[in-house]
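This document starts with one chain, in the form predicted alone, laid out as C-alpha cells.
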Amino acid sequence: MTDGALLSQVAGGVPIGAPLAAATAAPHVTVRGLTKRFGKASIYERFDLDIPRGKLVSVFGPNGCGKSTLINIIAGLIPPDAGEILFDGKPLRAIKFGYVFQNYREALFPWLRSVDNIEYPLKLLKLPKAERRARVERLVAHLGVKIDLNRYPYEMSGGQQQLISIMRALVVEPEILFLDEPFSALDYEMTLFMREQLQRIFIETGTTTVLVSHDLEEAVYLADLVLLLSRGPAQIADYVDFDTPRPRNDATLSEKGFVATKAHCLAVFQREVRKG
C-alpha cells in the first residue's frame, strides 16, 4: 500500500448510489448523478444514493456490477467522471474516514510492528508520538483486544492481521468506515470470528459503515440496510431494511425476519442476474 492511499484513507473519499426514501433524518452521505466509465463500459450513470448516519450498509450484487468501484469512488481511490458526493454537505477532504482493504497481506507494512501499523495514519497526520500511542492504547482498551501488538504482521494469523487493519482504520476516529470484502481471504473459522469482531466494533463505536460483501448471508447478517445493485450501468435494485436487534448470533440465522429478508434479497439478486 502507498502512503498516498493511506493518506487518502485518513483525509477523505467520494460516495455513490440512490436516495433512501425511508430515511427520516438527514443522510450522512449524499450522492447525486454519479457517473463512471472504464473504457466503453459504463459502470454508473447518473447514480444517486443516500447513506444514513450510524447505520451499517452492506453492498451486494452480481459479479462486475461495481460494488468495490462504488466504495473506492466514495473513498477517493478512484475519481468519478461526474456527479456530486457530499458528507453532511461537506466534500470528502473535510472529513475523516477509514478504509479496510480486502487483501490484508498487502495492506499492512511487514517491516513495521503491528502497533506501528496501527499508528501509521496518525503519523501521516503529524500527531506527536505520545498522542499516537495514547490513541492506540485507548482503542485497544475500548475494543478489549488481547493480541500482542509488538509482533510483526507475518507473525500473526490472517484474522489477527485483518483485525490490525480494522484498528488502523478506526484509530483516526473516522466518521465513516469502508470495508471492501474484508473477510474473503480468510478461512471459514476466522471469517466467523471476524464477523463477530466487526459487529462488536460497530456496536461500540456506532460509526457509519459501508461493507462490500460477496456473501449474501453475511451481507444480511451484518447489515441494517442491504443495498442491492443491478448489472451495469448499476442502479439500485432494492434498498432493504433489516432491523433485527444487535448483538446478532447463530440463532439470528434461523429467525423468521432474517430468513425472509435473505430470501427477498436472493430473489432480487437472481432477477438481476437473469437480466444479464
Second form
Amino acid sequence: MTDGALLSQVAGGVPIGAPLAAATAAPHVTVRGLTKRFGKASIYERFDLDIPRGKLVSVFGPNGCGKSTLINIIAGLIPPDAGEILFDGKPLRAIKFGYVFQNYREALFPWLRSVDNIEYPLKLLKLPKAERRARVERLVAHLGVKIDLNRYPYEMSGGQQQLISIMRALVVEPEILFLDEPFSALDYEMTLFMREQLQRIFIETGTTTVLVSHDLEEAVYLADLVLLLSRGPAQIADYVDFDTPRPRNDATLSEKGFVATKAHCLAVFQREVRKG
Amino acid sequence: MKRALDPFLPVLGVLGLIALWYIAVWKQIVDPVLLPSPTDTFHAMYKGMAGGRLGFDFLMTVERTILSTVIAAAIAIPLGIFLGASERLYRSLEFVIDFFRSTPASAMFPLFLVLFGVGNTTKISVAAFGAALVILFNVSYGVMNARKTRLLAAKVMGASRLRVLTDVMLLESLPQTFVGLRNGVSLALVIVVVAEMFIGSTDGLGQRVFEAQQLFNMPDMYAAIFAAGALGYGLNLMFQLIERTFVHWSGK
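Instead of the form predicted alone shown above, give the structure for the form predicted together with the partner chain, please.
Zooming out: every chain and molecule, the one shown earlier first.
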C-alpha cells in the first residue's frame, strides 16, 4: 500500500479494518502538516497522520526516525515547529489523556505510596479524597490487579511499577493513551507478562492507544494497525492492518496472518533502513 | 555464630583504642603530664557532665550550633529552592556562592566582630553564614538535578508550574537538602568551637578546651575534646535519623 493510497483511504473516511468503526467512522486523532526540526536535522516535514478511534496503533521504525518524538509531540511534551494536531477536532488541552514513560523508575513518585501515585492525576483534577479512592478501587477491580497498592514503588518489581504507571495514566479515564517503549526496561519474562496485561487493559477499556515499540513482534502482536516510519524526515512507510481477533495468545505468534504481517513489516523496515 | 557478632564490630575499635591508651600510659611512652590515663579522663568527663562546668559548656555549644544551623536553614532552603528552580539565575550567582563557600569562615571573624561586637551574635552569625552557603549549594543542586522525567510526568498529568515545584521539585531535592544540612551542622559546630576559643568567650566547649589547656588540666581538656566529638557525632546521627524517617526513598 502506498502512502498516497493510504492517505486517500483515511481521508475518504473509510475505516481501516474496524468492526466497531461503523459508529465512529471519523478518525480520533488528526495530525496535519507536522513539522519538527532539531537544529539542522529535519525530523518531520509536513507530516500527516490519522489515528482511528478505539484502535491500538503501534509505531515502529529505524533508530532515530522520531518514533518517540511523534508521540511526544502529539501528547504535548515537545512543541511542534508547525502543524496541527486535533482530537475529535479539539486541541490537546481540551481532552483527557494518559502517558506512560519508558523509565517507570523516574516517572513514578517514590515519596508516594502506589495508590497515591495512581490518585495523583485525580488530585490535580481537584476530586475529593473519597471520589479518588473510589475511582482507583473501580480501576483495580476492572483490571483485576492483584498488587498491594499500599507499598511504595521502590518496594515493587519493575513490571509492577510499570503497571502502576499505566494505572496512573488510565485512572483519569483518558480518551487516548500514549505508551513510549513501556516494556523495554523490563526483562523478557516480565515483558511477555506485561504485554498480556496491556492487551487485557485494551480489551477492557477500548481506549485509543498509541504504542511506540522497538520490538517488531511486540508491535504487531499488540496492534490493530502498525505504523511504519521511514528515516528522517519521517514519512509513513506503511500503515499496516492486523485484525486477528483478541484476545491473542502465544498461538497467535505462529499463525499465518501474524507471520505474514510481521514479515511484511520487516521487509518495509529493512527497505527503509537501507535507504538511510 | 560469626555473623551474630557483626553488630559488635565497631566496639572493637573503641576497645582497641582504649587498650592502646592504657598501654601508652602504663609504659610511659608519652609524658604522663601530656597524656592522663583513660580512668582519669573519663572520671573528669563524668564529673564535668554530671552537674559540673563541662555540662553547662556542652549545652551552650549545642545551643549555638543548633541556633546557627536553624538560622542558616531558614535562609538557605527557600533561597536554594528559588535559585535552583531558575537555573540561569543560579549560574549567574554560582561563582559568588562557590567563592564564599570556599572562603574559610574563620577568616570572616574580624569582619563579623566589627559588625556585631564580641558577643554571642558574632559566633552564631559566622557559623550561620558558613552553614548557609553549604546548605544553599546543596539545595540548589537538589532542585536543579530533579529528574526530568518526573517533572515531565507531573506536567503531562496537567500540573501547573507551581504544582510541579511543590509536588515534585521540593521532594526531589530533599535527599540533597539533607546532605547539605548534615554538612552544614558539622561546619557550624567547627566554627562555633573555634569562636568560643578565641572570641572573648566565657563559656562553650571551645572555651572549656582552651581554659583546661591554659591551666594545664589535661584530664579536663581531653574530657572536653571527647564531649565535642560526641556532640559532632550525635548531631550527624540525629540528622541521619530524621532523614531516614522523612526521606525514606533516598537512594532507592
